[in-house]
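Shown next as structure tokens: one chain only, the form predicted alone.
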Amino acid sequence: MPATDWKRTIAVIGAGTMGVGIAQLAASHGHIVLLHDVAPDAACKAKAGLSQRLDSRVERGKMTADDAKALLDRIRPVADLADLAEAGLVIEAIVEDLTVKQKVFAELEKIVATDAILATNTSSISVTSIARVLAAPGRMVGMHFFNPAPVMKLVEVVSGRATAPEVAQTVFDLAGNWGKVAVHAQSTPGFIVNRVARPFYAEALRLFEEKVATPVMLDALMTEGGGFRMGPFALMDLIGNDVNYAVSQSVFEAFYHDPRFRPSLAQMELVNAGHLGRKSGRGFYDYAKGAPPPVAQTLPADPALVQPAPIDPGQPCVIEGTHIIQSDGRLAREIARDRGAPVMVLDLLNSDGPAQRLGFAISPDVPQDVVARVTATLQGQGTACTPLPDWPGLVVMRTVAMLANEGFEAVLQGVASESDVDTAMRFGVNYPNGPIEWAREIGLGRVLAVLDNLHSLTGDPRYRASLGLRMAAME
């Protein structure tokens, strides 16, 4: 069984950005780190680059010169895999290629001690498949860091079908000792974060394709209304549309073309055009020097029209005969027919922080003076208003419902617990709330209604509600 004395030497294979980041993290917690890369001198060059970055931290007063030197002294570049024999834990961070990873681990198993743990930092390849070539597959585990490894808090500890529980727990505890927030996950496509996060991009792209709003409007609603740190389009441009699209394709194929993970034709066209985002100078946005910054539309509001009573977007009310309600996935005109009254449908607002922007849609019979009064009152409360077409689920509500749905599906399939799903999304991609806890705050019945109404209106199976969500809503 694995040794629990983690003062033993740790090896890192792969001296790219992720590998050297993991090496820095381990060395900063007192471990001797053997850094290996198949490319000649790559490990030495990576250490030299790290030295420059640490010098910068010293200059800025972020660490002392002695601490920087001690950290670097603990990182030892090695030329051959055979030099890793003393490692109690080996973390692989090389190319995402199953055959290459299998070859490396098959060689490693013959080199390291029988109680050494073999960990892969893969973000997309089955841990079970990597471990298949090992004589003792129980000591293989996923240890998925997020970039940059020294900064990002989350580590997904991924168990393959053969991973020994004590191996997963040892790595889980080690990550905690390194100051990380660790979660347990089973080896399935995308693990937790890359799976549950797909609707964040997919729904934004779908709304863009449906001409509901521009990228800047959708980003503004998600950040200023939903509380997300970055909007989906700005984030895709930062990641690289080629990278984001490739991940979407990979997950789609891994789930046997399940419509929930269908990639976007609009993003494919951007990739085909070479509009990859920041790195190419153009993506959904123009990053050329002197390009005007995109500006989200805000409906003008007359302060003289502010209502005496405040408006709570989460609570229904009636103003001059117009019903003001939160979206349940139906069209405003549909709700108006059912109620026999004009309807103004409001998008979801994140209640955990200041809500700065709110999208809304109206049925055709809503008087414009009511719209003016509502928007003036909300703006007086600090919330800008953005008109949207009468569209199912609007923007933030539709996206959060889909994120929650994927979270419940992951729990249903035994990928992770509810708490680990929520923790992973908060610390792995900095979501303002875990999607499952957010859905419970909104009300599982409303979230389920949004999905059922989207499914009914669009006929698109991507909106089918998870049985896990449906059962939870019945509790």
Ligand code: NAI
Second form
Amino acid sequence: MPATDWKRTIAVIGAGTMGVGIAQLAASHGHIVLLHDVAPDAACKAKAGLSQRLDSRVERGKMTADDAKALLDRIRPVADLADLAEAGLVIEAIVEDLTVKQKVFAELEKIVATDAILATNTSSISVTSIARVLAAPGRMVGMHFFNPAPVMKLVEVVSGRATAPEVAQTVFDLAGNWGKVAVHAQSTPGFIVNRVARPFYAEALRLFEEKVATPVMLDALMTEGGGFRMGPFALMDLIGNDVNYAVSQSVFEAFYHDPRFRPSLAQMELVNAGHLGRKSGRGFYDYAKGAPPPVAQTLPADPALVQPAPIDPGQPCVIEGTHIIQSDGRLAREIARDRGAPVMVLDLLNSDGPAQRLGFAISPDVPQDVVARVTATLQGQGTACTPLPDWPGLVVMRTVAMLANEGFEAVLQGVASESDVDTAMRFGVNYPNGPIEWAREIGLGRVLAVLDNLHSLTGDPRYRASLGLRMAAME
Ligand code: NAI
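Can you now output the form predicted together with the ligand? The one shown was the form predicted alone.
Once more the chain from above appears, this time first in line as the rest of the complex follows.
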């Protein structure tokens, strides 16, 4: 078979949510896109749906009618796999099933040119396993887009054991030409994003299970204090608790039940109850019409109690004998005993973020008057205060420490570089900072202390620190 110009013709297999988005993206960059789906008419219907969405973009002045027409003309629904012969790159976005994917690629290999690149958009299946059925597995690579593919910036370029480095580099460069931010990852469960993001949900769920705070309180601390775009509970309700729980479960299974990835019984109960989130009208929140919007409580503050000097939550200070320090994972009562003084522990505040809300815990001997003075001063600086029970690592600090820990572990295992882990989390799930760079900013010693203290207080091996983090903290 002749060598193909893959720069011109691309094939997309599977015309569902992801396939049509990828087809739109490729066509918008001038490629001819052959779109194939096993269901008769699915590709034509997907193209008709896209046409409607583009019409609405034209109406809103976001795109010209000529551009929309040209883009659609480049997308060509085809009925048979054999019609994909001229494609130089095939991106598969069919059902998430190893056997079905292997069957499609084994057939496809006989149809396309020998230098055609075969890519899979799988989100959870090993690229190595899919490639195993190929005569030339070196040309198979993962090209993991995020939903919606035309909008979300990140593409994880996933190499299986056999993937040729130049094949991975070719699709990496192509993703860049399509305006995406690409990262390299080795084929391991969850790749980068779906693995490193687990603690974002898991820590929130654990705090919820332990009744530390309500979903609305925890979400408010993560968004207004941590600077995350969405809180974990609002996000789980948006993704769907069934989908989010299934991803957690699949990562947990894939890591041989490593406790770091243990799914949450509380979330399972929501799924059992059919409280799937927005799509079912109820999840952690109630989406019924007329349901009162959840409100995060703020401690009332008396302006008369504002202290003359501002308080920097990242710097320790002493106010009327009470030690005010940022969390290192210990309980306030433990630190108070060690220091022989009352202690107020502050949660992590993202200094680049809005810094509008800060959680805190106190040892039992802190005078109420001091709490009133500190919270009045912080609220005078624009930071609302949320009292929390005396709990290890509080909310934002423990979550960020666990995200960073997973990032360091992925780097240690050669899944990706430090900077690709950070990039993936910033562009794949819109985190305000990459977890590793964030940990470096907090101080690796403190992050390690948070994990070690959580580990020793809970006795739960999920909090064991990554050797990668421990060694980096010694540098
Ligand atoms: P979908 O269910 O919307 O679409 C799948 C399409 O593939 C359907 O139209 C189906 O008829 C077709 N199909 C099934 N078997 C086929 C075969 N043998 N040959 C040709 N077409 C076939 O699924 P979705 O959500 O688009 O996911 C597709 C792939 O992308 C999966 O591997 C999924 O894990 C992955 N993915 C999904 C994301 C998402 O948010 N939905 C994000 C990133 C990856």
